[in-house]
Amino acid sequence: MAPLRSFVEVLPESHFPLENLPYGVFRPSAGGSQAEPRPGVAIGDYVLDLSAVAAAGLFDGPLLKKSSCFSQTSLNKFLEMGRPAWKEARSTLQKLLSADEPTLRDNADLKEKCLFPMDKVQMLVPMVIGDYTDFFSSMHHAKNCGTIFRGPENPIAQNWFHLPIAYHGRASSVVISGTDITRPRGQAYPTPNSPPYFGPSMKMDFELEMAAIVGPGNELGHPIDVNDAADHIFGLVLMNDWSARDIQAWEYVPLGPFLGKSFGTSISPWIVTLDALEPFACDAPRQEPHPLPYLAETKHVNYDIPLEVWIKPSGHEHPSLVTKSNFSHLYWTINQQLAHHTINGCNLRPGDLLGTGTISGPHEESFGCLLELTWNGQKPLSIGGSSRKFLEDGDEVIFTAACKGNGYNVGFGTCTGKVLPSTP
């Protein structure tokens, strides 16, 4: 099947063809900080202003015709409307942006109101995040971490193979790609016969993750069936859950991550919908033992999303590739994660963020963090001629991902962040 054609130029290597149409929230640069944020979709090197499209009466389907969802400063109202509205919007936008549809193509005034070059907008966190949960769903990552800290005899705890492990993170420190991350200070592991160290983290790390964006939630006390979970997931973003490994190692017993994680979590600006990812569905890893009935999916699938991490060391002109992984390595799927999250009656809400946990593959070149890549600093990594055990001040970390279709990509753009020195 030939790629879809848009009247907006889409280069072959673009992450944002008509097959994708990911959602975000942006502010036109021309208006500065006074410009009102508004929802948009990415097409080629442009952003389509959905508030302008709606104001022109071009959303004429039954669910969106009278809706104010695209006149909001976040996507939350649209997320809440659910899959029928998402499909209606996708169908309308694919038609409106197609090469043979004159409505927008031949209206110069409307095009000027609706289409903004990407380099002329500021991207914002696209939804109001009420709650953020981080899972621990990669078996390879779990095995490596367990081996590093507990030894190879029993690296993965027994419960890990029975349920998706997670902890509740800090929504207030989730930031948009491009936001600098200040090196955190805190307590770290004591040396023998001395108190804990206090100061800037000496083991600053990235974590290669993705995150699901919750659409319609559920009522308190009413779990979501695992086979209905996809209807409650709008799409995915790239996520870097920055970690201070030394702070985390000292604090995590007995309640898990806290200050070693909550200082910053970066997400990419474009939410790629599950509808756009559907052609890239693939079998998820076989689960042994077989999950309990509430986690047993009729369709046990992941998505084939190649993931890359690049690091540009301080003072270097170009970044270097440090690892390549794939979303398909996740042992627990996003549907299982969401179903487990609600099985006790916990209520999710539109805009909630569910991180997958670090996504590591089976081989050293596919490990998803420096903790694994350097084996907790024992095997320094060469990055563009510089040696790294962990991140140094000035280092920039760049995540990117793109599914490869037949003549097109469905991509996520990038998720970037630079490490700044600790502040007193």
Second form
Protein chains: 2
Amino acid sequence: MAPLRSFVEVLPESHFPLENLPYGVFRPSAGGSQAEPRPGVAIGDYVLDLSAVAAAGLFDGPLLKKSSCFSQTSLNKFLEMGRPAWKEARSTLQKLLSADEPTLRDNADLKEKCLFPMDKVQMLVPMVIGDYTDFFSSMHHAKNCGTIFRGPENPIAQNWFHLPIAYHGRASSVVISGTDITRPRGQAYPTPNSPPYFGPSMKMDFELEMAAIVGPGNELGHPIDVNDAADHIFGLVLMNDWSARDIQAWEYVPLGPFLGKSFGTSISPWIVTLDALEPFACDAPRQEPHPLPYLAETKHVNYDIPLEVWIKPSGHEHPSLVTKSNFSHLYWTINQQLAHHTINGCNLRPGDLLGTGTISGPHEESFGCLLELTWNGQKPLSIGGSSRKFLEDGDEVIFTAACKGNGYNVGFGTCTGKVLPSTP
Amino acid sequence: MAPLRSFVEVLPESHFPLENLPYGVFRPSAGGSQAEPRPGVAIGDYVLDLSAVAAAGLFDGPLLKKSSCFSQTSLNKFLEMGRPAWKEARSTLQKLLSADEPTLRDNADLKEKCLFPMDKVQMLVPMVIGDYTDFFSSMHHAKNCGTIFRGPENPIAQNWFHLPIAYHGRASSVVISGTDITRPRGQAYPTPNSPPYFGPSMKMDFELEMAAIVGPGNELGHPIDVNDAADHIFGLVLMNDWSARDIQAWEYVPLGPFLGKSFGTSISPWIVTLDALEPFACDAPRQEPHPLPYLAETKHVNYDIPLEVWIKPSGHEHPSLVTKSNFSHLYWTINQQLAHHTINGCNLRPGDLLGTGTISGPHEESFGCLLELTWNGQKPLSIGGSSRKFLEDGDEVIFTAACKGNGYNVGFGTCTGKVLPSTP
Ligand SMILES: [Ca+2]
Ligand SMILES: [Ca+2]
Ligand SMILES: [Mg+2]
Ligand SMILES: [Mg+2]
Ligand code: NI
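Having seen the form predicted on its own, could you give me the form predicted in complex with a further copy of the same chain?
Up next: the whole complex, starting with the chain shown before.
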């Protein structure tokens, strides 16, 4: 099938052709912080303002015609409406933006109201996040961390192969791509006979993750079947689960990570829908032991999403590539994660964020964090001539991802953040 | 000082005299689910409707006169205003409700609008909870759990005495007292050579906790000083952190508790303010090793709050007392908890919930959960003639607490919940 054509220019390398149409929330820069946030989709180098499209009466399908979901400051209401509304919106927008469709193409006034150059908008966290959960679903990451911290014998705990391990993360400190991240202060392991270290983290790291955005939730006490899970997931974003390894190592026994993580988590602004990712579905890894019935899915798939991490040290002109991984390395699928999350009756709400955990591949070049890439600082990495054990002040970390279609990309743009020095 | 007198009848054993005035959010039962939730304070067996008091123009202080904080469906806006507004509200309400003050006392119409019998209202979770954190601050609880799970040598991990250990909990499943709790299903430890158990939890437990409600929050990257922490805490509630010990034991390595907790957490409806608790302040336990400077407070106090847990098995006419503990057993104070929570820059928001962790005292009669009381089921407890290792379906668990003043109580009412059988 030939790529779809839009009247909005979409360069061949763009992440945002008509096949993608990812959702975000933005504010036109011209309005400053006064301008109301509103939902939009990305098309080429433009953002289509969905509140303006709705106001013009162009959502004419049965589910969206009378809905106020696009005159909200977040996507939560649209997320709650579920897959039928998402499909209706996608088909309306693909038609509206297509090269053959005059409605918007030939209406200069309307185009002026609806289309904003991407560099003239400010992107915001697109949903109210009631709860953020972070999984631990890459076997390679689990194995590497276990080996580094507990040695090569039984690096992966027995439970890991039976359930998608996860912990609750901090929702308040989830920030949008581009937000600077201040190096956290905290306690770290004491040396024998001395008090614990206290000061700026000396082992600040990134974690290459993606995260699912929950659509319709479930009532407390009513689990979601693994084979229905996909209908509760709207789409995916890139996520950097910034981590302070020294703080984490000292605090995490027995209740898990806390301050080693909660100082910031960055997400990319554009939610790529599962509908847009459908052409990139691929078999997920075979699971042995076979999962318990509540985790056994009839369609056990991942998506082929190539992932890259680049680091640009302060003063460097160009970023350097530090790892290449792929979403398809996940052992536990996002559907299994969601089904497991609710099996005890826990309720999910629209807008909840489910991080995959660090996505490491089998080889050194595909490890998803510096802890693994430098083997806990033992093998420093060369980054454009600088040496790195962990992140230094001024380092900018850039995640990017794009699925390669036949003549087009379905991309995620970037998820970036720069490390600021600790404040006293 | 003689007890304060209100024109509303307050029986001597009441938890809610003029000295208390705890805050909640309620809906008059007469209106059904149509009636708007609104803030109220408890006085004797009545609830004073703060939206009606505000509408009548009776909040005449400089901070509250023009505020819409009491015409909200949650307390978040009032929480955000901070201690000066809280003090102003307390002084206005103590005057308005006092026996000598005619404004409300002698206005039958207004009384009809403002005062609802407590048994004619439905209480709701009084704030939007952005994030819920659960600490682990009773040394006796930490020691007992460590001994049960890892043996009597070094039951408490080295880090415990240096920092208030905590984990992120699940905000979506925090429910109001009186909500039934469905027994969770989940995985538990396999026996050798068998797959993990899957089914209804066989070790369902309560955890006797209290929780602090955050007032004004902090900006990401800007920690709160431990000596300012009290100004960021509005008050306390009772909290039952329902726990499934078998699910928890199997899942919690290495990232901490997840589904063993997230099926439900109950809180009592009335937030007792730190101002009301002030007369019950008492020295907190001496800390050795001395805490790091960021945790060293000039005023290291707890509150003397006697706590009780009662269980009423299905079919029993009366509940039986199963434990008596006290808030003052906490090793880490709520101010230390809050300061630690933000030291890495993590931002708190108004309405955040900070659980203390299970509050166990030094003696068997003061242990705060069945895990400790029955020593993981090894020493069943007799409850009104029934034997209990863990909770059974139909058991109602009732927490209550009241500080004993000179001729009055400052009480918390109750935090209750009944265990429903697991659904298939
Ligand atoms: Ca992570
Ligand atoms: Ca707890
Ligand atoms: Mg993080
Ligand atoms: Mg709980
Ligand atoms: Ni949350």
